[in-house]
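Taking the form predicted on its own, here's one chain by itself in structure tokens.
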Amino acid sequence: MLKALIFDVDGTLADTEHAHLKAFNQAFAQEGLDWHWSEAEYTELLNISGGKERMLHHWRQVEPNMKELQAGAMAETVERLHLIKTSFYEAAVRNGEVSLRPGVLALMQEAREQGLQLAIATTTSPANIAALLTAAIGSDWRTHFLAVGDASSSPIKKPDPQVYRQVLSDMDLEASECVAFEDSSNGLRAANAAGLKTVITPNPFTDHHDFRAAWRVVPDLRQARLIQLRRWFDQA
């Protein structure tokens, strides 16, 4: 029996990546760096889960011979950049530059009305989740979700299944009782590794990914209403 729906955040709940890209470039400019990621570069960087990890990867690519004068100096710089970037992203969300993808709120409402649990399993930060869902659902957004797994609680990023396993444990449910929603190859691999049936809703940053291992691929969640999910689930 289907008992819970588990959602990724960036790219799945909302088309956030343009806002993230803009915020990264704003942070780089504010800190006087000559980095400026194009959309093509950022699309490639999205193969690496986690904003801090993307910045470290880029830094090592553009300055492969750089040596730290003090242990941890690079990590401290990346941490500061990420905090600045997050503040720019939160401002974008508050200004209405990011909204939930079609069908997301309707599916969540249907699930809650019919007694299903909701959860989040993402590699993004708690601040990013809170900014998005406060704007979309309200200040009580956390009460809508039985469990929330994020970068703070599951530091090993997708495609590792750590965050999904954490969320399943927190909900005290089996993978066979849940459906995951993702938008990327890394997310699909993580959910599948945790034993979950995975519905993919691609976006412009991920529509070139290989989704052959997905349970279902749909343009957006208007094509995955609860009655359809139950039908697919019963046929599995």
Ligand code: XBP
Contents of the next structure:
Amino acid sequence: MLKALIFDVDGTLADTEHAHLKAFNQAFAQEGLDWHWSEAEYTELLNISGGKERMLHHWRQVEPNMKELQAGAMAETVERLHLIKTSFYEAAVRNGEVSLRPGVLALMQEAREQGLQLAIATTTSPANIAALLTAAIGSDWRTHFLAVGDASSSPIKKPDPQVYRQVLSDMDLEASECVAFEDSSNGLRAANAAGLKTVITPNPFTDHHDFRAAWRVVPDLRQARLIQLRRWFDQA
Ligand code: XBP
Ligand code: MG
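What would the structure be for the form predicted together with ligand XBP, given that what you showed me was the form predicted on its own?
Every component of the complex follows; first up is the chain already shown.
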């Protein structure tokens, strides 16, 4: 029986990546770095899950001779940049620059009305989730979700299944009782590795990814209403 829906955040609940990209570039400029990521470059960099990991990867690419001894200093700088980036991102969300994708709220509402549980499984930072869902749902957003897995609770990022396993264990549910919603190949790999059926809603940053291992691929969640999910679930 279908008991819970587990949602990725970035790219799935909302097209957040333009706002993330802008926030990264604002942080680089504020710190006097000459880094500036274009949309094409960022699309490529999204293969690395997690903002800190993404910056570290970029740094190693532009300065391949960086000595291991400097690793501690690099991590500190990345930590600082990420705090600045997160506050720019939060401000953008508060300014209304990001809204939920079509069908997201309707699916969540009908799932709750019909007694299903909701959960979040993301690599993003807790502050980003709170900003987005406070704006979209309200200050009581956390009460809508039985479990929330994020960068703080599950530090090993997708495609590792850690965050999905954590959320399943927090809900005390089996993967076979849930459906995951993702937008990227790293997310799909993570959800699949946790044994979940995964519905993919691609977006402009991920529509070139390989989604052949998905349970279903739909343009957006208006094509994955609960009645449809239950039908697919019963066919599986
Ligand atoms: C989303 C990400 C995140 C955001 C930035 O991946 O990779 O890193 O781009 O958020 P997914 P942070 O949707 O698969 O979880 O800077 O807080 O990491
Ligand atoms: Mg995503």
